[in-house]
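Given as C-alpha cells, the chain that follows is alone and in the form predicted on its own.
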Amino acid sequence: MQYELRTQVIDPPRKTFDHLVRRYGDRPASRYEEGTIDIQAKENFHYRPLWDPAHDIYDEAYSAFRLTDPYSFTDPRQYYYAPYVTSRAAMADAVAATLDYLDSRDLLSRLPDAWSSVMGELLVPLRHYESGAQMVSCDIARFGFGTTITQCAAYAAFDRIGNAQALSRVGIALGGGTAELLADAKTRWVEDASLQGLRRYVEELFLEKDWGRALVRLDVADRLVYGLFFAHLDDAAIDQGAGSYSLVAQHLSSWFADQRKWVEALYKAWVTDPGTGAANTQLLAVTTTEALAAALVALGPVAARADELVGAAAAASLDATATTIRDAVAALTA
C-alpha cells in the first residue's frame, strides 16, 4: 500500500476579530494587535469607585495626559505574553550566569574594598528603590487608559521585582552567602542621610494620583539612577580595577534601554497627537523641569557619597544627564 502526501491550504473564513478590521483592514493581524488593541474595558460599568466616585473605574480623566486615539502608542518591542516572557527568560538566565560565575571565582570578596563599600552602601539599597518603582509601575497599570500603555507598565512592574531580585543575589553573594547586607541594605535605605532624599522621592511618587505624571517623574529619576550607577559608575569600575561590578551593571544598563524603548514611543505619541499635542507637550516640559530639580536634590548626596569612596566625578556625571534631560525639554518646547 502506498501514501501520498499532499498539501491542502484551507482558506480561514475571516482573517481576524472584526474590531481590528474596522481599525486596520480586513488583513491578518499579528499577534500583538490581536492581543493588545481595542481592548480596554469602555462601557457596561456596574458602579463608580466608592474611593473616587467622580471617575469610573477606568477612566481617562485618571490623567492630564491624554491621545485622542489610546491605540496611536502601541510598544515597539511588540511585546505580548509569548515574547515577553521569552525576552525575560533570557535575560534572567544571563543575570543567574553573572552571579554564578562572580560566586564562583569568588569575585566579589576580591573587590576593592572602596568598590566593596559602594556596592554594599548604595547599590544592594537600590532594590527598595526598584521595589518602590514596580509599586508606581503597578499604579500605572491599573489607572492608565489604553492597553498598549496598561500593558508596558505591567511588564514594566514585573521587571523591577527582577531588577530588585538581581540585586538582592548581589547582597547575598557579597555578604558570603548570607542575608546579612540585605538587612543592612533596608537599615541604610531607612536610615542614612545620603539615601533620605531619594528614599523620600520614591514615597512621594506614591502619592502621585495622575498616572501621567507618575511615569514621567520616574522616568526622570530612572534615567539620573541609571545614567549613575549603570553608565558612569561601570565605567569608573573597570578604569579603577572593580571589573566585578561592571558585570553585574551590564545587566541593568541592557535592561534600561530597552524599558526606555516604550517611554519614549509614549513621548512621542503624546506630544504629535493631533488633539492633545500641545497640551501633553506643555505638560510634558513641565513635569519633567519640575521632577529633574527634585530628582538632582534627591540624588545629589548618593552622588556626593560615590565620590566619597571611589573619587569617580559622580556628581559631575549627574549634572550632566541633567544637562541632557534639559537640553531635550528645551527642544521639546522650541
Partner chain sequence: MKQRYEALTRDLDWEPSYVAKSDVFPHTEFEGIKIHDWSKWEDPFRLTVDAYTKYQAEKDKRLYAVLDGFAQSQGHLTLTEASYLNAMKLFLQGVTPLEYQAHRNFAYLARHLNGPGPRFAALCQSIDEMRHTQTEIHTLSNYNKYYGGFHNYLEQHDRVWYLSVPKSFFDDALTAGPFEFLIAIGFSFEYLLTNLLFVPFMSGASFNGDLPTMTFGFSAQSDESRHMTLGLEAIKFLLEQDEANVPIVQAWIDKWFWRGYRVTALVAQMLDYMLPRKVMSWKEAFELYFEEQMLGGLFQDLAFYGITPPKHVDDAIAEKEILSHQVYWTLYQFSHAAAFTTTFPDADAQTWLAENYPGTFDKLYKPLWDKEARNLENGGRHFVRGLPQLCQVCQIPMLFTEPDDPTTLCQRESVHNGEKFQTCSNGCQWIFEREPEKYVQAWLPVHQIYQGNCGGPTVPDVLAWYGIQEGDGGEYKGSVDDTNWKSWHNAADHSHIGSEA
Given for the second form:
Amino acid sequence: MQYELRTQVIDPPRKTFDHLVRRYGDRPASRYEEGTIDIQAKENFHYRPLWDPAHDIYDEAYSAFRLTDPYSFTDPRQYYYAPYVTSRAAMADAVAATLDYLDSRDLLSRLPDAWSSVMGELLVPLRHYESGAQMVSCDIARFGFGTTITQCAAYAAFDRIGNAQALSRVGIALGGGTAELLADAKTRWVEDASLQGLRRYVEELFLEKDWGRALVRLDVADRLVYGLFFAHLDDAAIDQGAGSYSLVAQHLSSWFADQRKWVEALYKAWVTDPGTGAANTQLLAVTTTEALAAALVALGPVAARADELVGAAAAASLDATATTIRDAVAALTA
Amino acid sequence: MKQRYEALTRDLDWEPSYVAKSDVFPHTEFEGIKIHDWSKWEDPFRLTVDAYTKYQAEKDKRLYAVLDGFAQSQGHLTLTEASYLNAMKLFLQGVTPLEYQAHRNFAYLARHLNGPGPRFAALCQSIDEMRHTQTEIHTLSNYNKYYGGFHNYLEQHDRVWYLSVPKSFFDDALTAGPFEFLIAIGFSFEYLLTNLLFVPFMSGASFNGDLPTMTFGFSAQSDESRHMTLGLEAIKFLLEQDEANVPIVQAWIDKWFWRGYRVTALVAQMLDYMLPRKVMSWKEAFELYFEEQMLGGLFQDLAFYGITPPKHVDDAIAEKEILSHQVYWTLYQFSHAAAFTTTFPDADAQTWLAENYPGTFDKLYKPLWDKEARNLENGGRHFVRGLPQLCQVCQIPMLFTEPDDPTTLCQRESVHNGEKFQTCSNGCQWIFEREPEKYVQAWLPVHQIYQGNCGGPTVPDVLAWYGIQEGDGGEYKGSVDDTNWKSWHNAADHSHIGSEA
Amino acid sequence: MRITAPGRLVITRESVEERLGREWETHEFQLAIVSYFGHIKEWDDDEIVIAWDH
Ligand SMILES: [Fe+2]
Ligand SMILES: [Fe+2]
Ligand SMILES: [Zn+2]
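So that was the form predicted on its own. Now I'd like the form predicted in complex with its partner chain, please.
To see the whole picture, the full complex is given below, headed by that same chain.
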C-alpha cells in the first residue's frame, strides 16, 4: 500500500544515535559524525591477536601518543567516504586534464633538458616514496586509535597510491608513451646515490611500530619532499621556462595542503589534550627533531642533485623548510 | 589496460636493502603459508585510482539522492509494516560493525602482504568497507529517528548476548594472521556465504518497501563483486603457490565455513519469521546459494586444486529444515532482553511455513506455537526469565539438536587444562579443539553477567547496561513501534494512490 | 535479471555499445552488476570474460 501524507508532520522521537547524544547533546548529527564518531569497537574483545598477544584488537598502547578522548580530534575537512571520493574524483579529473594538455601540445618533450632530467631522475622515482607512504599510512589506519584518526589515514593511504599513479603517468608521458622511464626510475630509486638516503629513510620507517611516531616521521619527510619538489622547484621551474613542470607540481602541492590540514589538527589535539598534552608535546618535539635530522640527511643529496641539474638553490630551500619545522618545535616547548 | 595497470600499480615495489625484508613484512611467515612469487597474484579488475574515485563518487551521488528523497517524503510510512524493521535493527546492530572491522583489517592487509598487487586490491576493499559502514548508518539513521532498537547499536554490538555471535566471529578473523583472514573474510565470508549473509537482507528490503536499503544494497553489491574476486583470487593464489599450502587452506575453509554458517542462523530466522512479506525460505536460499552454487559449482572447480567441500557441511545440510524454527523459537522467548521485537506467527505466516517446510513445521514446530497460542489467549505471552548457556565458539545459545534427531539437544563437551567447555555442534567442537587457547579467551555474555560485569545482577540492571529502552525489545504487538505506526497511519490520508507494489 | 552460461561468459564492449547506442567503458559494468558467481578471468578495455582457466 502507499499512502499520501498531505500535511502531516511527524515529530521524530529521536534526533540521532545515543552515543552522539551523549557526546554532543540532543541535536541532529551530521553525516560525518554519524559515520565516524565512536565507530571503532571499545570493549569486550574476544581474542588477542595471534601475532601480538600483548595487545587487544584496538589498543591505545599501540602508540605512546595518547588522547584522553580519541574523538577530541575530528577531521577539519569532515571527510566521510562520499565527500572524500567526490573530492578525489575532481582532483583526478584535474590531473588528467593537465596530462592531456601536456600531451596534446607535446610540452614535456619541449622541456629544457635539465628539467627533463629533474623529472626523470628525481620526480618520477618519487612514485616509490609515495608507495612507501601508502604502507605507512595503512599501518596507521589499522593500528591507530579512534575512527576519526584512522579514517584520515586510510584515505591518505589511498591518496598516496593516487599520487604514485599520477607520477607514473608523468613518467609514461615523459617517456613518449612507454613505460621505459618507469623502469628506469625504479633502477634509480634502488641504485642512484642521490636517492639512497630517502629510500633508506622509508625502509627504516617500515619498522616503526608506534603508529603515532610513524605518522610524525612520515610527515616530517613529507614536508621536506613536498616543500622541495612542489613548492620550491615549482617556482624555479617557472623562472627557468619549464612551465610544464609547474603544471604537474600544482596538483601535488594542492593535495599536500589538504593532507596537512588533518595532520596539523591532530598535532593540535595531541598537544592541547588536558590530560596527555604535556607528554604528547614532549614526544612530538623529540620525534620531530629526530626525524628532521634523519630526513635532512636523506634529502640533502636529492637537493644537491637538483642543484647540479638546474642550479635552483634547492639545498638552501631544504634548510629553510627545516628552520620552519624547528621553529614550530620550539614554539611547542616554549 | 593490463600493461598500463601493471605499470601504474605493480612496479611500485622494490626489494628493501637497508632493513631485512622479514622485518618489513613480519606477519607473513608464522602461518606456514609459502609464497614463491607474489607477482603471480592476478587482479582482474585493474582499477586505477582515477577510475575508482570516478565510479564510486557517481554511485554515492545516486545513493544519497535516494536517501534524501525518502527521508523528505516520510518514506518510512510506506514500508509493509513497522515490524519489518526488526530485520534492519539486527542488520545495523550485527552487520554494520562488521563492515567496519573489515575496513580496518583490509588496511592491515594493504600494509602487511608482501605483494603490491594484493596490497592495492586490499586497500580498495578497505575503503569500500568504510563506505559500507557509513552508507548503512546513513541509510538506517532515518529509521532510528522514528523507531526503537536502532539508537544504541554500537554499544550493543560490544555488549549484548546475541550480538556477540557476529562480533566474536569477526574478532576471530581479525586476530588471525593475514592469510587466514584472507580465507576467513575474503573467501568464506565474501564469496562462499555472502549470498546467505548479506543478500537476504537486501532482498527482504526490496520486498518490504525499503527503497533506501535496497538502493544501498545494490550499490554495495557492485563493490562486493570486486571483493568476491579478491577472495577467489586469494584462494587460487595460495593453492597455486605451493602444494604445502593446500592442507592449511583446507583447514581454514573447514573452520570458516562452519564459523560463518553459524552466524547465518540469525539470517535464517530473519528470512522465515521477521519479514512481513517473505522473499524465499531459508531452505530455498540455502539450496540455491549454497548447495547449488557453491557445492555444485565452486567446489567442483576447487577440486582441481585438491580442495574438498568443508568438513561438517553435511550437518549444515541436515538442519536446513529446522534451523530457522529453532532459532526463532529461542529469540521469541528471549526478546525481552534484545533490541528487536518478536511476535507470534499469525495464521498466514504459519501456512507459509508449513508450505515451505512440509517435512518439519507441522510436525515439530506448530505444536509449540499452538501451545503458545493458548498462553496468549490466557494473557500469558511466554518469555524465559533465566539465562541460556552459550556455545563456547559460536556463542549462540545451546539450542541446536543432534544432526540426526531434531528432538534431542546437541551438547558437546571438551576439556582444556582441566576445565570443561560446551559447544553446540560437531563443527564448533572441532573448531574449539583445534585452537583451544584461542576460544577459552571468549568474552561470553552470559558468563560475564554471572560474574557481575554487565551492570548488575538483575535483568533490569543488564538491560540498562545494554542501553535498552522501553519498546526496543519484547513483544511487537502493542509495542511503541506498533502503536506509533498505527497512529501515524490513522492520521495519514488513506486515499490509495497505488496498489501493492 | 539473472544471466547464466555454461563454462564461459563473455561481455564485449562492442556488443554493449551496439545495444546502448553510446560509448561504454568496461569499468562501467561495475555500476550495473549486483552479484556474480564464477571466476573473472579477463577484464580489459574490450571485454570481460568470466571463466575458469583450468
Ligand atoms: Fe561490505
Ligand atoms: Fe565486502
Ligand atoms: Zn556453536
